[in-house]
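We begin with a single chain expressed as structure tokens, specifically the form predicted on its own.
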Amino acid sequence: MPPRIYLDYNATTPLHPELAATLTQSLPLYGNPASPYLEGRCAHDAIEEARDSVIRFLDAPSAEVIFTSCASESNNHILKSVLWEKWGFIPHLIVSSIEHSSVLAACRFLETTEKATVTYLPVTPMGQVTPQDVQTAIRPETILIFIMTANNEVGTLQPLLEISKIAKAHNLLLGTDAVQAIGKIPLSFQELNLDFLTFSGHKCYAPKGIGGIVMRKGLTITPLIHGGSQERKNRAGTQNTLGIIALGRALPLLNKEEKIRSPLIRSLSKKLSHGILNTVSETELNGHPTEKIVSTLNISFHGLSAESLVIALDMAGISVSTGSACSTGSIEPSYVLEAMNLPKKTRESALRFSLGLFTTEQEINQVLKLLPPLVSKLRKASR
């Protein structure tokens, strides 16, 4: 492949480089973890180090972890099987409506076949979610508020410390999607007070194929998936041994990277915004100004059609994406811009640009080159 920019770290991010040796010495832990001789047992103790790893960074002392293949999977692992408890009454879940596809999808699938009844809280035109909202929501009924920690299209973050106030003060299960934002911002599982928090490998530097659950100790969830013990009863299946080590060994790394880069990442993204805002005309940053991943810019360019210019990136060698990953190929606007209410034109030409450990200045430096006369040429056509 060319030299190319990579600007959409929040679809996923490459692996680290430590981390392909990482997987390459691992390689002769090829032993059935569930199996008692010394293959197993070996493969067995490294993936509980890899679990201690997650309980550490997250800083969850009272908690278990969970591993799946993605947060895809924890999410509708959590929202099913809460369902799926004899609660006697039909439960009331809450999240927002601007949630990954995989809780909205959830959600919209267990209200058909479950017969539950869902709350999709609106945001602000910034994104957010209001403690307020929540407080209004709740049912006696209710069983879950299940929002995420930072949006994966303009990056805000949601007031979850106050939402769980909420929630504890109504003896609720608090849960969330934190995918983007670990080692991105700090986040104590403890400090939080939360029952569930979900996470995946891919978008910290750590190989695809791999996620978790994490999850108050004393709380049981039933299986998604049956046939097996493994995951101490909760996810059948011989575990991704080598995708396990390796996201145990990415989050210390990632750790000590973003404490080194996190100030770079910050004020390029800084350049990167004002250079588009203040050298591109008609164009306007989405999402709220402070409360967000520093990392994470969704930028609409009024008068163009954001595929085209997607394309147009791409043949320029640079790549960016017009909001979640999981909606390729969708020409529908941005869901999330839609339930912020904000205009057609804005959503329709939305771009988002996500940066990450591995970008450079020379790299925004290029991009700030190209893309003025990019937009000029492409406004000039679509007249």
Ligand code: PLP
Contents of the next structure:
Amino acid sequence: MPPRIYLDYNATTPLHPELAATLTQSLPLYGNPASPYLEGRCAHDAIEEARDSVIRFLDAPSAEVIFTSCASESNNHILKSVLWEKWGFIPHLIVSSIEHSSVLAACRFLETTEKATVTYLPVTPMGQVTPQDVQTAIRPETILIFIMTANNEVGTLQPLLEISKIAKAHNLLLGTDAVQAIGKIPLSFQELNLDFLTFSGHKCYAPKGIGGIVMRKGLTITPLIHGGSQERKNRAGTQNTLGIIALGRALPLLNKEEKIRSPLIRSLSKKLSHGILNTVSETELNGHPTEKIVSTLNISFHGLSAESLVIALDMAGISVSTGSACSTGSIEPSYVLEAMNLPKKTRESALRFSLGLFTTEQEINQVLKLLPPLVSKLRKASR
Ligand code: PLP
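Please give the other form, namely the form predicted in complex with the ligand, since only the form predicted on its own has been shown so far.
Complete assembly follows, chain above in first position.
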């Protein structure tokens, strides 16, 4: 592949080179982690080490970790298994209207199978739910509040600590999809008083095919996949040992890298947004200006279709997206920007730039050089 400028870290991250070495060194751990002999025990121990790493990284001493294949599975697992419990009434669930599709689709499934009623909370034009709306949505049948930590399209952070206080005051279960926050902001499972948290390896420099759930100790959930007794009977199937090991090693690596790279990513992100907003006319930044993941920039280029700009940038060697990774390839209008009540012209022309550990100043300079003439050309052509 010719050299590319990759600015879609929210869709997926490249494998960290140190983890590539970890994977190679771990190849001898081929034993089935459920086998009683040495090869099995070694694989089992490596998995337990990774579990401890997740617990330490997320400050979750009174929780356990269930490894899954991805965050979509984790989200489905929590929502379905909690709601499938025998409640004796049709349980009610509160989510935001800008959750990832794996949450929204699972909720719609639960509604259509009459296993749940769901409130989809509105968000402000900056993409935040309000604690007041959470409070108002609570009903006698409410059992779970599930709100993402940070939004994947605009990077806006949700007021989780306040939501947590409301959830606990009403004795409700609380879960968060932390996929886009891990490694980008400090996160404490304990401080947030969470019951569930979901994460994904391929958003934090580990390979694809590994994700997980952090769950408060003492809670039980019905398996989504039935079979063997892996993952303490919570998820059947032979574990992805290599993926789990890489994930376990990725987290301390993120801690180390964050200290060095975080100020740099912040300044590169600022440079990119200021550069675009100041040199390209009719542009605007979507999302919350401060309560956000700094590496995520959602910018509208009025008068253009985001799709044409993604294609033109791709041809110029730059990878960005219109938002939701699951819609990439078939670019669909953003339900997130719609829920934020942004006008059609803002929604249709919105691009997401997401930076990461390997983004360089040279790359940002190159984008700032190529983008303005490209936008002018496309605007002229579309008139
Ligand atoms: N949740 C959020 C906020 C995401 O951004 C994504 C992926 O983009 C997911 C869940 C799903 O992650 P996975 O690809 O591991 O299923």
